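Just one chain follows, in the form predicted on its own, and it is written as structure tokens.
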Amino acid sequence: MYETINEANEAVLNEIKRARPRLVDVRPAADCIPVLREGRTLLHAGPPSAWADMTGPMQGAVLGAAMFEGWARDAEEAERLAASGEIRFTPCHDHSAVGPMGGITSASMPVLVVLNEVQGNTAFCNLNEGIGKVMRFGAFEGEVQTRLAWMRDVLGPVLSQALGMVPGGIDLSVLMAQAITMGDEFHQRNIAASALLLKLLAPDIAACEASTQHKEEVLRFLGRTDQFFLNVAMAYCKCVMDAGAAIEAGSIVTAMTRNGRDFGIRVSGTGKRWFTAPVNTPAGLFFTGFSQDDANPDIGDSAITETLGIGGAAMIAAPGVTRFVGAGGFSDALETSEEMREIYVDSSPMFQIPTWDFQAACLGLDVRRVVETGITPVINTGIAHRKAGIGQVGAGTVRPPRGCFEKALEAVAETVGVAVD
């Protein structure tokens, strides 16, 4: 169908580019992805891993979603039935869904629902539960269990209801086009995106049936929660992805993401077929009282926003996120998105950077381009201690290992009858 691999890339580019999501309601999960309704099953991060090969938090929001959905009394029930079997686990990627950290995602839990109005497509992801004790980062008693309970019975019916009331849903697009102008890069900076979203629904949250108390809960936990937008920003980078994959053919990177053991990235030319390495550590600042030597090695469908070229590849646009996660200052950050610019071989017409000479954000991740260059993409992540029950511990950059992108190289050679020795 396509001459040669760049006149497919054009193709898959021109879908993303083309693609128009909408925040367009919150529903429970088992509602929106069918393989959650068969009995016990979960959908985690990264590519396929099974119970024995997961980290502590994966493990740790495993045991915290056996419990949330009553299939066990405490955690010791929980971890004997995980290792036993009876539980199904699913990467969220094969069902339209991402989920950050463990992303781990249960039938009970409400997940977010972008549509994308071009295409047709939908994505999923669970809610961000704000700080503290939370269960992305393989925490999963007491507050944990209390806080999802509140997701499940007052925060996605209220969402719902309010989304209910906005013709069409969010125009993404436009929220996240103002947002990357101030400030935001959407993996470790969503504060300007959170407070948008926070105003755009306040008036219908507020207009809403539900009781007065719960809408106040509601206002007050999206108020104090900065990063409640990533979430978002991850549906968004799904829905969009998948809309370049559905090319089926070039070079373009369409998923990268981590379990804890693997990295994994899909292309546009090989289909739902995974490139897997062992991943790295995340390397950057801890809070008080934790060291490099606490740090989980890397995990999470996160990465799904420099999949797309923000995140790590948007450094410059958020170069106060460079001390945060302990990358150096503002000629750092403008390094490390000039350094992205070699292995992207487009610009998103949709987020311009004011910090950047209103030069576009990076788009088009090609496996070529890794290769011969040797450079990985720059991640912005969170770091969560490596053993269960503790939570998050830090936050850093890390790299893909470079093995996965020359897998997948092989594998786009293969496709255009090219061999490889």
Second form
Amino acid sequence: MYETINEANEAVLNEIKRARPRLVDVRPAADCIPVLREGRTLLHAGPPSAWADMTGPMQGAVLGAAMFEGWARDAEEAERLAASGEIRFTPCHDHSAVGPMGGITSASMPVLVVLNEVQGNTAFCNLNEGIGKVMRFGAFEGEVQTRLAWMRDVLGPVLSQALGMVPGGIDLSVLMAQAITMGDEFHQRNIAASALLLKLLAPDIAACEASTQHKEEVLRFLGRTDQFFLNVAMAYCKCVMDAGAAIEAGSIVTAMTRNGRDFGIRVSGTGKRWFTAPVNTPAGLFFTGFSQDDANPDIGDSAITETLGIGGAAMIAAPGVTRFVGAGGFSDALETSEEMREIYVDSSPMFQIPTWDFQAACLGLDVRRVVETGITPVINTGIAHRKAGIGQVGAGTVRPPRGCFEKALEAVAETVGVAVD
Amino acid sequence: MLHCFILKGSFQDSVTLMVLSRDLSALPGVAKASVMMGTPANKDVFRETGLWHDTLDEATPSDVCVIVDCEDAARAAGVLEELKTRLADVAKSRRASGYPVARSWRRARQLVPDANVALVSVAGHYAADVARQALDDGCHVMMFSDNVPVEAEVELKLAARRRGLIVMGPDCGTSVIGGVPLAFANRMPKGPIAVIGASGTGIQEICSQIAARGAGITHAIGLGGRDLSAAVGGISALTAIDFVAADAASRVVVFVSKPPAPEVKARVLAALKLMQRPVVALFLGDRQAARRDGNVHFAQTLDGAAALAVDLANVDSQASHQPSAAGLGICGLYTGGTLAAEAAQLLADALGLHADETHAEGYMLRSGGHRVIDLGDDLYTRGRPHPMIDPTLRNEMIRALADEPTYGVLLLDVVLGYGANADPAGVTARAVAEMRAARGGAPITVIATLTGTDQDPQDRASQAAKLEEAGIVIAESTRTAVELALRLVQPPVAGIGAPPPLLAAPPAIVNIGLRGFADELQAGGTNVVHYLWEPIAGGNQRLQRLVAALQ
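With the form predicted on its own in hand, show me what the form predicted in complex with the partner chain looks like.
Okay, now the whole complex, with that chain kicking things off.
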């Protein structure tokens, strides 16, 4: 269909550039994701993973979700249930969804609904729980359960009502274009986008039919949750990358994700096939009392932001978080973004970065470029404790293993009938 | 006891690692430390130097391999930490550079789109591939790298020639293009002399000798030590000659090399003879019988070549202020017999004529429309004083040139000192003025040499002033007088086209390999991008082929 890989990639990039995702609703996950209506099913981050292969944070979140859904009364029962094989696990990415860290998403958790008004596809992501003991980092008891219930009963419905009052929903491209000029790169830093979202939604939250107490709780939660927009950005990126993947040709990476053991990527020319290699462990700064030895190996679907070309690739947009890269500062961020230019083949028509002399953010991660240069994408990430139940212990950066890109390149070569000795 | 560490996927250039090896070896308690990339060639070096460790088997060309010879394992680990710290320092210092840094050729070209020269100093094993990429993208190549196979050199140079590009090197230490010094080079004053050479230090020495004589260069083009061998056939030499021939600013050319293969020498000489401008050729160690072959002058030494080139450049400058005498004759009227003989001999040599052996009527040369007469010959002094005392006869002959429009250049000597005429310049100037007045419009350039000193009764300086006032050109020697005369009767054929792109403007550089070259280019104000090169696909040949096949 396409004469060359470059032509195919151009088509993929064209779809990516055309996509215009809008945040239109917040719904219970089961309403949006059919597989969650089929018995005891959980979505998880990364390429496919069985219970036994999951690392601490994901297992902890599974326990939390099983208790939250009423499948188990306590952690021990939940663990027996998970180990028994009675819970079906399936990657978020196979259901137009993404989830940060463990990515565990169950039927009654609310999800963000992002609709691409151009190509018509949707993407989903669960809601950010804020900081502290949170399920996505593997905590599962006490306040975690209380918060999950509140999100189901209060946050989700209030946001749904408020969004229902915004005609056509919120144009995320416009919001993000503004936020990137305010110092967000949408992975490690989302404070500007979160504030802008709250600014847009606050009048409608105030005007909706929920109780005054619930509205106050929601406004206070959004007001203190700096990373609330991360999950919105992830759904946005998933929506855009799926639009590009529909071309089904070329060598553009359409998904990067990790399940704590394997790093998996998908490529535009090889459909839903995963190319995996063992993950690295992120390095960075740790909260007091924790160290590198506590860090869980790389985990989560949030690398969908780097798949698009923001997050680590747009490090220069967010000088405030560059300390995570290393001891340096602005010049390290600049060097990182300049390095990423080597492996992304295009630039975003939407996201201009003032601190990069108004150069546009990267777009189009090309498997060929990664293998050729040996440069892997820089991923900004939170760091989970390796044991279930403890939660986030730091933040930093990590790179994917080269191996998955090398395997993908071999597969791309097969699809176009190129063979070498 | 040998301790081995491998730093996966962290490519460093060999010079950096050599410096680190030296520094780490000097640490207390360390017998020896060696740090190299894990290429097959480097692994051989580990083996040959008794530093082999079986862990090295698993190293790839993009891994840093560290061998520490010391008794204590903890000490070895300390050395590794020291190495990591230093590598981090190297990386940090690089960040401060004022020029862009790329990790691929493609990105380098994006960052400096008008780059037209690749300066390649990666290890010889990789240099040919890097150079090929630059040529394919339309860039000239300067290969500082050595240890490039001769087959690769020939292939690259032929590819360059097809594209109208040049490969300077491999093993090319020096070039200066449009004032931009590449690799080992001196900051040179600008001037009219182009230097082409297969010898790096030869080029540097000639250039600095030229500068010491108050002149300067347009360009210095290095060829690499093997270019003039029979195997390579002088491909780059011929390209460089073509480029310089099309460069109007290069008025004089110096060509320097060790003696080329005979058939290559013939080809190079033929090309030099077609350059339409003076050329000084120095084939070091080659006993050239002739001093000159047409426009090509042969020098024996580096300083001799520089001196000759500066003389010829001065002659060229003088010629540019004189009317053309193309196709006209040279007339030499000398009062001194030896001066006449020298002028006659030099003219005969240059024009392929024979000097007059019989000296009948004082003629030292009478051939090809040219003549040189010794007015001190017995014929002219019979019954009258020597013309150095009484210039009447020469003045008559000067005036007689008014009726001889076939002569366009007049060569004269003006001899001062005890016994000579009290004002030889004055009387000669008057005779020249009368001749010119009687000649009407037909132009003639008069060139005089002055023999004498400022202590002479006539005073050399005031004599010179009188000649200059009369529009007479003063030459420093009979040799330069004859050169100027020849230049006027045989001017270079006009029609030098537009200069070749390489020489038309100061180049913009993609530096690949040694970081220091980029630092120096940046400091000198040159537009440079550093390509932080690593083996493609981490040195995995299968992936390299795959990447190439999928472009």
